[in-house]
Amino acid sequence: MRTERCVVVSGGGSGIGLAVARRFAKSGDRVIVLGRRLDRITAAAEEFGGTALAVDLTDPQAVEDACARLPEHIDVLVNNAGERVPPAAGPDLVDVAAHWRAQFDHVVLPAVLLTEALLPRIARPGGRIVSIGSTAGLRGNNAYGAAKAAVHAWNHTLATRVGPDGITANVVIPGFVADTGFRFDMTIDEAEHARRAEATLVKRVGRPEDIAAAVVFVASPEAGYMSGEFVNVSGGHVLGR
């Protein structure tokens, strides 16, 4: 008989994250989703008896008192938040500067901040550690692709760290998923579906429920012998073609 898990999931209240907070629960577990918008992330949690707690990621002081009120036992962790911050003003260099720090503190520090601080909580052995990259972290993309490419490099460490403990830590890169509204840069309508469906080899994409597929079957008992990978749920655009 599976026994139920404690789940954390940061950036649960909306796109990839509800998507994965969703399939844990359908799976038994129960389920913590953190985020900075109460009102979203209390809906989310509502909707499968899960429970919200509200917390700005970026902030240290902010990460130890959310984590103050977590349970002391935590099977799996899913470092879902971080979102792209709006393009540089213009060239200044000190719009420029501004701009790849609010990048790097929006993605990476969101990750390493919540990891570090429930990191003692974590099951030995048996826990899971899942960070959500992106190709946009293999392929380039401005502050955005070289932030998730330190989320990237960050997670071989981690790995390195923890798996004396029989933890694993691993990343789940998504290609583009529609309906996850992160996007500052560039209008999604259904021409752009089109050609982003076109540029994978299955001529589709993604919806937040492949990569909650990925991460559920990452995080679970049989894939512990998995850890510091990467899995790719792109429907093939990381190749390139």
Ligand SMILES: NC(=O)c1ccc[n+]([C@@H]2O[C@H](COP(=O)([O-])OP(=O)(O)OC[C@H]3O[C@@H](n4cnc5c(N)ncnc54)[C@H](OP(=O)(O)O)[C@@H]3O)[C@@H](O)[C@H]2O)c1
The other form holds:
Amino acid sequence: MRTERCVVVSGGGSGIGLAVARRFAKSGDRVIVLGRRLDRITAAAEEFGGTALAVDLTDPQAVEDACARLPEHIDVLVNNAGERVPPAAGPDLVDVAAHWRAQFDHVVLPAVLLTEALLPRIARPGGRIVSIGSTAGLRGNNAYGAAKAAVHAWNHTLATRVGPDGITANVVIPGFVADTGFRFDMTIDEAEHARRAEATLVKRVGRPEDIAAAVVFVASPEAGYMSGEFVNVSGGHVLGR
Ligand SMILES: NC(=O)c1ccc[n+]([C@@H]2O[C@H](COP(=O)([O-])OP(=O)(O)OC[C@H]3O[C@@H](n4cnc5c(N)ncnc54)[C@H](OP(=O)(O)O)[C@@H]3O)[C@@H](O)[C@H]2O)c1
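Right, the form predicted on its own is done, so what does the form predicted together with this ligand look like?
Expanding to the full complex; the earlier chain stays at the top.
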């Protein structure tokens, strides 16, 4: 019989993270969702009987305080939280530097800080760390793409570090996923959806559930011989290496 696992999902109140949290909860796991907006994570936790914990994952002290309230044993950590920040206010280098720093803060730090804080509690052996990357980290897309590429690179060091303890660390790389709160600065109308769908091999845009399915597999006990990997879930829009 399958035993209940303790799963922490950052950014579990919306979009991909919510779909991931739902999938684990449906499989009978105990799920804890993290995010800044208490209303979103509370609604998610109430929906599937999980726990919500509000935290800004870019803030080291807040991460420490929040983690003090998390269980001592964690089986799966999903580093999903991350966001695009507004473009540089202008060409002034001070603005450019502020934009790049902010983008790295909002993509890299949530994964790195939460992982560092929880690492001692991740199950040994059998623990799973899954981080959400992006095809932007493979093909560019400015500071956001560069920050996601940093997550991809960081994962390799992480996987090397935790491998001897029987923990795996992998990156699931989504392409364009609809129905998320992700792109506040882009207009995604019907025409743009159609354009994005056409650019894939399967002729449709991604759904949060597509990404969740890959995360759940990579986090499964059966996936123990898979580590340091990139799992590309982009409908073939960006082909893997
Ligand atoms: N949608 C896409 O097409 C796409 C493609 C490739 C990769 N991704 C990646 O997928 C992940 C999930 O994004 P999404 O598309 O599902 O968008 P989303 O709906 O905006 O989800 C992002 C989640 O992360 C949380 N979050 C962001 N910054 C946080 C912080 N500092 N501390 C705590 N929680 C934080 C947000 O909650 P709060 O605002 O309440 O904190 C939100 O629930 C992100 O890493 C994103 O970069 C998305």
